[in-house]
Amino acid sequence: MSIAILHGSTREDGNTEELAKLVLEGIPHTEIKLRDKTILPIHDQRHDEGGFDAVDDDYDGIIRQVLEHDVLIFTTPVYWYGISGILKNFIDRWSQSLRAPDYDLKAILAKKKAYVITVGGDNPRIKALPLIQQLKYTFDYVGLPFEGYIIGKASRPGDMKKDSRAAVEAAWLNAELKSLV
């Protein structure tokens, strides 16, 4: 069982990545840092006769890499009470993959497991819930089983170390993932 983590933060080694490191400690995984990739916003052609035009960016390579893994972990800071823009661009492009002629996105995703790790500074265990709900609805739409999430509380760099509750939840998820691999 292989794990891919999609980092949706624009900050290197930020609090969200710190929490993700706790979750994945001692577990082999593939890291995909979306901030290091070029993923253009979607040009919506879902209803066009010919479907989507090819786009010259990194999306196709990323989605193919993601689809090779059994467990997908999506990480994002809470940005204005939602997911980061770079993660949103990646997910928006799933519309393009839903019409891909060479693979069935929903059938492939249905065989995987998804988890979410998010961190915010402004009462995130309440205010990040719409973000969790947004991703749950997205995962439901494509048939991707949503297995759980962790919400951390941190604002400034290094604050993640102060959130003992998130550390306990990270240990739980670490054990859960270790039982899968």
Given for the second form:
Number of protein chains: 4
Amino acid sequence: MSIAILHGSTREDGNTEELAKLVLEGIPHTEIKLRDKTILPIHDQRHDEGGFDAVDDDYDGIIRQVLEHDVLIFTTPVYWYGISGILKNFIDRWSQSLRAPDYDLKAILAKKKAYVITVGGDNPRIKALPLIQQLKYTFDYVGLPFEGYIIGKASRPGDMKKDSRAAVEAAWLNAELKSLV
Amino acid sequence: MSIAILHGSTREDGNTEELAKLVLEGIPHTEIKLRDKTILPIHDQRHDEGGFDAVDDDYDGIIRQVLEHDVLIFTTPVYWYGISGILKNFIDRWSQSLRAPDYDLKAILAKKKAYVITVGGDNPRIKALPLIQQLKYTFDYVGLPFEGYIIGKASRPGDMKKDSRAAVEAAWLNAELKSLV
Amino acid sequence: MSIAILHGSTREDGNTEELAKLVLEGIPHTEIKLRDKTILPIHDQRHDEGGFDAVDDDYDGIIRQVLEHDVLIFTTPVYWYGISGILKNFIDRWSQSLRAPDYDLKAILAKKKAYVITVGGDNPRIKALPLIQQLKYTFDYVGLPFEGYIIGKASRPGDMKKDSRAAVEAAWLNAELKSLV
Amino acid sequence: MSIAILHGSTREDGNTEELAKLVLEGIPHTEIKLRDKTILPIHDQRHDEGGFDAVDDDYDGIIRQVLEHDVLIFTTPVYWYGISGILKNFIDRWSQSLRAPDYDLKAILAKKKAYVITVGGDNPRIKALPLIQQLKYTFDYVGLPFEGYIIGKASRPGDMKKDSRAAVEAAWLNAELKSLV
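Take the protein just shown as the form predicted on its own and give its structure as the form predicted together with another copy of the chain.
Every component of the complex follows; first up is the chain already shown.
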């Protein structure tokens, strides 16, 4: 059972990654930081005769790496009540992967488990719910089982340790993941 | 009363812009297509000592142009149950504008009116509701009055004209905007 | 093609029924006003050995009448951001109908079409969205196709005629229903 | 610091009350079971000249009892993706309390804290989110601070103890409440 964690934060060692560390404490995993990669926004060519043009960026390498793992953890700070732009660009490109000639995205994702970790500063346990609902629809569309999510509350650097509730939820998920491994 | 329409679609003459055309028929407006611009993802430096670094892309020019208008219409296809990545990147950068030394984003936006036009292929009148809720929270945060939205259903090129309901809603909004002008 | 409209309002000739009149203008239909009936809250006996006790109220008669129609229109004012208590009690009792020995609720509902008309006073096009999402889940659970909804804005008696947008949507649905009949 | 817990379940010792017991272990509180009371659905007379007629049931006694406490915990099983009909009827009647001549509902509620405990069988951590959003809007309307919620997953009697995540969240809330008392 291998785990990939895909970070959507644009800040090094921010609160979202702080919370993710609690979740993954003592668990081997592959870490992917989208901020260190270049992923261009999708250009919708679903209806072009020739389909999507190849794009010269890091997307293909990342999606292939992600698909090699059994458990996918998506982390994102709550940016304007949604996932971060860099994570959105990554997910938007799935439209391209759905048409990849050499792998079947839905068939592969159906065998995995997804978790979401998100942290926001403005009442996230209420105002991040549309973000969760959006990811639920997204995962449903590709057949990826959505196993759970943790919403944390933090804004300034260091705030994460004040959210005792997120900490107990992270400890719970840590145990859950260990039982899978 | 001046109107700016900000397009989040990545396809020329797609369904979302088709619907927007109905809304704006016979109404002077400024059209901004994000796909023709370069807007980098935000790099969260809210907590850096020096604040945000200047970014060399089209964002500043666009936000200044947007802010000169009284009515702001945001259009986006439903991409993975959210706004498109290019529109998300634009909105994410508002965090930077909130700290701009030479204008007061909230004070300016408070005097405007916002509308949203979004079109999706997968049951959008249900599955685009989290997208609407996110934008509501977003507009509330900056104090921008959210005056209304239209959700259309279309997927392939040309589908838009089959959505008779979106057409009557577009006609209604057209009349509404004309009454403002 | 027969139509039943089930009113969840507790006020005679309120705004929700005003809007429903526009929708059904010139269309034969059966009208059921829950406020004129007695429907007790469910007593959850799903896990009792003997199942649900028979309840001496109007529920059975109403559900049987509803099930005889092809199109079901549910109307409710937005009460505290949800459907009215009397409509909620009616729907809660579906748990009992799911176990009825003499009819198969899901099989029957799968062949029908459902519409929802709801009217609220406090920004309903945003704040009634959870109500719509809740009914979507409800209809999905029993396999009832959810064909559309109209959200109107009105508070005081007579307000309904000020909502020109709801009026065009009602006219659209009126035409849609006529095309079905 | 006094605590009232208001149960919306219709089943004795069901899963929701099981979870509530974990939350309140060792904490003095007043327990109110709506299923043992009679609360009639609201009759909307907001716009009647004389206002609301007095209603001969248990509502007035319960609301007065509730208002004497500092912390209000609402519990409800997820019935058809919403709160139970008996809890909905109780909340619907707040419209009447808003017009009570001898107390100021909003002023009183503003000084309290509300928590919600809800348990459902069908993917509640996703499908009960509209329920949470409705209650958020409801509490906002009356100015009652919404301090937190726990969503549990259980269906058959005894299922509650299988939800280890709800258990850690309940333990967290138990500690939180003890720190208030």
